[in-house]
Each structure stands twice: as C-alpha cells, then as structure tokens.
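In structure tokens, the next block holds one chain alone, the form predicted on its own.
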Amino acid sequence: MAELINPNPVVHERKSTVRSKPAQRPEAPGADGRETIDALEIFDHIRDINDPEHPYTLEQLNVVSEEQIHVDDVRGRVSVQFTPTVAHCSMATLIGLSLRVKLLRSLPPRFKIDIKLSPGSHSSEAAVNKQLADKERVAAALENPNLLAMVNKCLAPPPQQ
C-alpha cells in the first residue's frame, strides 16, 4: 500500500444535527411549489462521503461542516467549502469532485453548485479551485472510468457490520 499523506488524522464524532429554527424552513413547499433547501439538508447529503484515503467520512475528519455551506434557495445556488486534513493533500481534487457529484445526483437541476477549498487550507488552493470550477474538466474527469470508480467508491454507503 502506498504511504498515506496523513497517516494519523484527527477523527471527530458525528455531530447531531437539529433544526434550531423550524420557521426558516417550512415543511410545506414554497409559494412556487418547490421544496426549499437549506445548509443542513446539503450537509446531510455530503457528511457521509467516504474519505478516499482513510476509512472515515468527510464529517469525521472535519473536512466538511454545516458552517462551510451556504445556500441561496431563491437564486438556486449552493456553495460548499471544504478543508483537507493537511495543506498538501493530493486527494483534494478527488474530494471536491466527489462533493460535486454527490450534490449533482441529489439536488434538483435548478441549483448551481460551487465547490471550493476553504481559504488558506491547501498549498495549491488556486489550482484545485480552478479545476473544480471548470465544467469541461469535471465532465472529462467523470468520463474517465478509473476516476469515476474512485468517486463512486467515495460515495458508496459504508459496509454493513
């Protein structure tokens, strides 16, 4: 097995998530008949994505958090920032691609999804963000069967124990 980039990551417990202000997100559809989407719902979609290097989820490694998600339901925009466990993480692009694919598969098509590294969290932040924002690069990456298999492995549910 190849040497791990971060052989001893800090593992966090799964956080309980409770909607503190139910009035902000009515259970009934909005005036236009659409179900509203908020940051907690986005977090629920991405929290259990598997890390490509470790047997933990992105939430357990604190790569994603609800605080790093911004949703503008009216304009149909979702912005997710993520923080790799080390500044030189070679898996950052794969993690970002996995986040994008999960949200593309989970959200209505009216949403534009922006995935970026948290500012200052990676030594190649600008290059990774440029790759993740480029639709043509993302589409080409997903046409690569090996890369798509790696993304699908990150998105697979955990094995039953």
Second form
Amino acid sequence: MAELINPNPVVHERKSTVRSKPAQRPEAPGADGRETIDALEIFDHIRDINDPEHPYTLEQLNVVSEEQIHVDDVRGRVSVQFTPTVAHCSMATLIGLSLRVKLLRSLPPRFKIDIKLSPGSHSSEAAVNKQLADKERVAAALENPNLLAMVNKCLAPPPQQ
Amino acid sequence: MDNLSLELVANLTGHQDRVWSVAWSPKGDLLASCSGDKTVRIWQHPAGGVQQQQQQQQQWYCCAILDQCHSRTIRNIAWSPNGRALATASFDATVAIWELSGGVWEQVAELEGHENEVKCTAWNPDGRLIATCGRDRSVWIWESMPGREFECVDVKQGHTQDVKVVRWHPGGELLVSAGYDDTIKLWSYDGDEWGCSQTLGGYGPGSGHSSTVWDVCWDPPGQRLASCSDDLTVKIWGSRSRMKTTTTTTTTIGGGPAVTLSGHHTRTIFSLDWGSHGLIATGRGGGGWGVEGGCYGGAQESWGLWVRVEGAHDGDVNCVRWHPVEPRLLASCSDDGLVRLWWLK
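Form predicted in complex with the partner chain structure, per the form predicted on its own context:
The next block holds the full complex; its first chain is the one shown before.
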C-alpha cells in the first residue's frame, strides 16, 4: 500500500439531520407541481460518499458540509464546494468527480451542477476547478473503466453491520 | 436586426446519449450527428428541402446509422469537401473514415496515432489533408494517399494542454487550433513543414481568452476569426495583413481581439458558427431553464445579441452549424440527446 497523503486526518461525528422547515416531499410538491430541492437534501446525497483513502465518509472528514452547498431551485443551479483534508491532496480531482457523479445520478437533469474546491483549500485550486468544470474531460474520465471503478468505490454504500 | 427570430422547424430524435456535434454535408442535403452513444446518425429530408415550407410539411428522417466502429464517445465529425466521405473522431483515440458504397456507409480507413481522446477533425478545402487534435496536446496532419490510405505528414506540438478544436481557413493555406490552454494557434505551411505562425492569447490579461477556447470559426471570406470560450465571451480577431508570395499566402491576425462580446452569456460557450449572412450563432451551456442559440450581426461593426432562444434545448448546446446553402437554416445539438433545426426569420 502506498504511503497515505494525510496519515492522521481529523475525524468528525456524523451529524443528525435537522430540518428547520418541513421537508417538501413528492406528496407535498411546490406550487408548480415539482419538488423543491434545498442544500440539506444535496448534503444528504453526498455526506456518505467514502473518502478515496480513509475508511471515513466525506462528512466525517469535514470535506463536505451543508454550509458549503448553495442551491437556486428556481434557476436550477447547485453549487458545491469541498475542502480536502490537506492542501496538496492528490485525490482532490477524484473527490470532485465522485461528487459530480453522485449528484448527476441523484438530481433531475434540469439542475446544472458546479463543483469547486473551497477557496484557498488546495495548492492547485485553479487547475483542479478547471478540470472539474470541463464537461468533455469529465465525460472522457467516466468512460475510463479504472477511473469509473474508483468513483464507484467512493459511492459504494457502507458495509452492512 | 431587432426583429429577427428563430423558429423550431424539426426535432431529430434517436440518439441514446448526449449529441456532441453536427455537420452539414457540403451541398446541405444531409446532416450528420455524433454522440456519446458511440454512433453517427445521418439525417435526410425527402425533398432535400431547404425551403421553410418544405421543412414544415415534410419530415427529416434518419437514413443511416454508423455504429460498431468506435468503442467510446464519438466527439466530432467532418465531411470531405466532395461530400462522399465522412471522418469521425472518437475518445477511443482513433479517427475513422467512412464512404458511401452501394447505399451503405462503410468504414474504409482508420487513422491511428493519437495517444488518447481525439476531439476534433477537419478536412481541408481541397480534400487532400485532414487535421486532427486531442487530449495528447498535439495537432496531427494527415495526407490522403491513393487507395484510401492516409499518411501522417506532421505532428505539431505547441499547445500546453488538450486541443479542443481544429478548423481550416476557407483558402486552405492556414489551420487554426485552440483549446484548454486558453490560446488559439495559427499553423501554416512553409513548403516543407507546418509551423505555428502565430499564437493568439496566453500573454496575460487582454491578450486573449482567460479560459478554455471551445470553438473557432472563420467568417465566410476568411478575413476574420471568431472564438468562444469558457470565459463567457466571444472574440473577433481581425486579420492585419495578407502577404501573398508566389507559393503561399500568409494571414496574420492583429495584436489582440478586435471585438470582445461579453455579458450575453452566463455559462460556457461551446460552439459558434459564422453564416454567409454575417451572423454568428452561438451555443452555450445551460440547464433546463435557458439555452440560447443567439446570433450576432456585424453590419458596420455594430455587434450585439440579435436573437436569444431560451430553452432551445433541455441541456447544454454543444454545437451549432448554419446550413451551407440555405443561410436561414441552423442545426443545433445538445446533452438532451436531440438534434434540432431552426429557421431564422
């Protein structure tokens, strides 16, 4: 096994989900007949994604948080920022790709998804952001069986106790 | 210019994944489209019709599907100038050449050499050369040899990141490439080899685009170049001089972009095409809420956004192309899996 990039990450507890307003489920749709999507719902989709190198989730490592998610439901925009545990994390692109794939698979196609590093969180911030925003590179990456297997490993559900 | 509009005249359905590119045959009787579903579809109109009335009364239909050739996404397609052959560029690192024989499209050659994804291919105006480019940061030039053989005559390094697009100057003496390194490069032949004669952008703010250049196109006379980018702008580059020697004509582009069109787009502009009427169509990213196939007009350099079609597609518009004969007809394609035809009024 190769040396870990961050051998001792800080691990946080999984927070219990608290909704400040009643959840709008399909049986209680918005005025125009479709479900409204908020930051907490996006967070629920991505909090349990596995870290590529540690046996923890992205929430437990504080890579993603509800505060770093912004949703404009009317215009169909979702913006997610993530914070790698170390600024030279070579897994940043893989984490970003996993976030994008999870949201692509979970959200209706009307949503446009932007995935970015939180400002100042990475030594190659601009390069990683540019790569994650390039739809052609993302499409090509997801046709690469090795890379897709790594993404799917991050997205795999936790082993049953 | 203020009362222009674009009317949807046809929906071409069939692709099973996002449609990356569309290309009209030189005579405009056929439209080819390629997709993440690894196929090319060729669309035809019963009357070969380019008149609006015919567009509405008769349906375009899919007359051929080219499949079982590429193992990955087909990113781009190009017709040979005589309309008898088609080149397809794929993420599987190859370019295939297809010809129509006995009513069936057959793969007659394969261009192998790129290390990985090929992103664009373009036939030069006399049909003798094919340019290709890709993620390996190189531009390749291939020569058509007797017996349907294609020989690589030059591999051009110069771009520092993947190359998204190649297009030939209408005169054929100049090739333009652009891509992820935010620059546009002009390549010309000095009688011995192809060399980079000019790089547009890459010298700091104001010199060019500040993010990926997704598409470039020449105006019909070949005097100006337009480019579109992830930086949400369209730039028009004017040619400063055309030096004609006995063997070659060299086009030099002025020091910076002559015109920068900004403020019209809020998402990446993926494609643009300059029609014979002087209007530039642009296709951009956008969610289900708004995608435009806008047009810019250049009469007396009064640039503006003349038409905006919100919701033109239910996803990013990846490519827009004007019909080669009927300047009012436009084809667009999108992540929503559709090819659509529009009529400019």
